[in-house]
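The chain below stands alone and is given as structure tokens, in the form predicted alone.
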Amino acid sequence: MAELEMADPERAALDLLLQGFKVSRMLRLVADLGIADRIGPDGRVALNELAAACGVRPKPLMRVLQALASFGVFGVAADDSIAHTPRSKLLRTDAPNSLHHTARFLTARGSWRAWEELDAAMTGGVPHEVAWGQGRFAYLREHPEEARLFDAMMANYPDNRHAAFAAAYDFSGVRLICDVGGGNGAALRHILTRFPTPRGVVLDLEDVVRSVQPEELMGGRITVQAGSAFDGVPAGADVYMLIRVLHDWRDEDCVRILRACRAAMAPEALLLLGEQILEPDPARGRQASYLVDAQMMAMFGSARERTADEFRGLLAEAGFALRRVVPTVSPVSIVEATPV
């Protein structure tokens, strides 16, 4: 087999892709039980130990760890202890930027159906309306443990976009922002800290702010209202930010929120859009930034990530003009507008 994969490194690097979906239902089932908070930092655990403390059977779990331990994620010892690699240890929850929570959204039941019938949007359709009977985000209401891991993965998020948005924008001469669509105000909290003058508000569904905690809030520096973009924006803010919110919608829904936007702010306001900047180019862009954009089509059809030029189409039919993009360490850009 070895001399195969040496004879024809291509075939062997295509074959690990068509079955990389065993891993990621691999990671989920790791991430699901636990393990990696089990295992100390720099520790080692027998496995008949970790077994019973999952209330798992040692062999199973065992055949797991090592296939996963064949792509780095645990070490295996040939006395059956398993210990920490430095990718295992991003499973941990305590870990900066954790990715624990990514581990089991990405792969959750409702992410994992959807994905069964990427088919249809080849034709039009919408696989999560396809898969579920219903759009993601009224699945997401339904279905509560998966929105609060969503709203966790965003706040953990790998690519660090908040606390990346925060250290590239100079927020210290604005009194009011709105996060439009800001999840559980992570965003917000990671500007405040490094800024002491500004306040905060985020807006999002009612399901959303009520699961925002009272000490997440900065000691009142952070409220939060209930509602919903296409219902209209809080007025009054000097900036508002949509982080990573338009890549959720098609064209006609992003203008509708821009728009929402626009109506609420003073001349003088701006807009701040936190969004990958999609490179036309795939020989030149960043891989994650195409899978990303293929889990909004197969969760929300013609949602998508979008190159410069195409943000600024959407924000000039919105009544905005771009400004700048202003690059950050993560792969999320500020694109900067004003109202024309």
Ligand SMILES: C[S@@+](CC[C@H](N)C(=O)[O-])C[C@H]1O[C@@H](n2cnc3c(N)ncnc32)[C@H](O)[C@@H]1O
Contents of the next structure:
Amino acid sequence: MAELEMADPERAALDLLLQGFKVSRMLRLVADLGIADRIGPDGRVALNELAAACGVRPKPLMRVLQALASFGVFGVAADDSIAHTPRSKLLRTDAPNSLHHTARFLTARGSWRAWEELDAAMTGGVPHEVAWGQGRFAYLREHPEEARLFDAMMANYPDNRHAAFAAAYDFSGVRLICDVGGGNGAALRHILTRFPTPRGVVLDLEDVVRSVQPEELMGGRITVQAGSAFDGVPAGADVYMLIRVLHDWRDEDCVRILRACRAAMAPEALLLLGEQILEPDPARGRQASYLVDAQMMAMFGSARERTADEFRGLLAEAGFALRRVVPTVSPVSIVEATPV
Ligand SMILES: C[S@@+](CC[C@H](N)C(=O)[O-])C[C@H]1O[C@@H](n2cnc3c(N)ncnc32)[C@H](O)[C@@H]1O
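Given the form predicted alone, corresponding form predicted together with the ligand:
The complete assembly is shown below, putting the previous chain first.
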């Protein structure tokens, strides 16, 4: 360890935190260039070959790869060849629950510029709106490339919530599941693969459902419906799901979405929220959870992660009773609620 780190480890640790944005930005660059897919899982590629395949110059690429290698992402050998490490393998698009899309999306332009305006949130503003003059979902509609990246990131999110959701809850007696704000249908695909009986319907914004590919619809077991949850949700399902949807909205909007679900639901239907339950004490909580909470602030202002009591309050206001909270192996829990 270098002298400075040994003499004052707290200073050195804080210095690295201050420089974290550089790491995130370089991770996006190598993900945009598809570097991880160009190196076989157990192979090694010469720098010049890698640079030529990406259409970039070898020297600047090497500087980026050296910096990332110092954080354990890729291995750089003395002969200028590049190999994978366990971390860089997670950037391959064929890695289970790949982090490729997350690396590309988190510092993509929409989010990057919104973070620059974070101060606005301290006085009640919405950083994303200050940066772009429009809300997050309107921005994504106008930037389809970032929007499809967002859908891919949600489908492959580091918390692996969709697989965990399907494994933690018994859907065997269910006929129809409506996934409100279900993105490209990833959660339903996990559930329907595990349980042969249910069918699923995804309600999401028009540009999102239009981009769902026919092969993602599981031979017709999944259908899609374009629309806004604020205007109503499809009737007739016996389970309604809102997975990582409420955390995008302030309390008043959450209650509107929940009321729209309530209005569509039969008395015996169930509502399942898939959300992180925020631990109020950061000494006990997960660092990644607070970073998601801060991301919600940068994108949506007063949208946020919530505690179990806060979910109970929102549900009660919209005509639901919180029945139980089912933990999953991911940080996302299932909050089960019934109409009252
Ligand atoms: C954080 S993502 C979660 C996606 C998915 N449920 C998952 O767990 O991966 C929020 C989703 O809400 C959708 N959404 C945003 N506004 C909506 C609205 N007014 N009505 C329905 N869906 C909406 C977005 O398009 C996006 O797919």
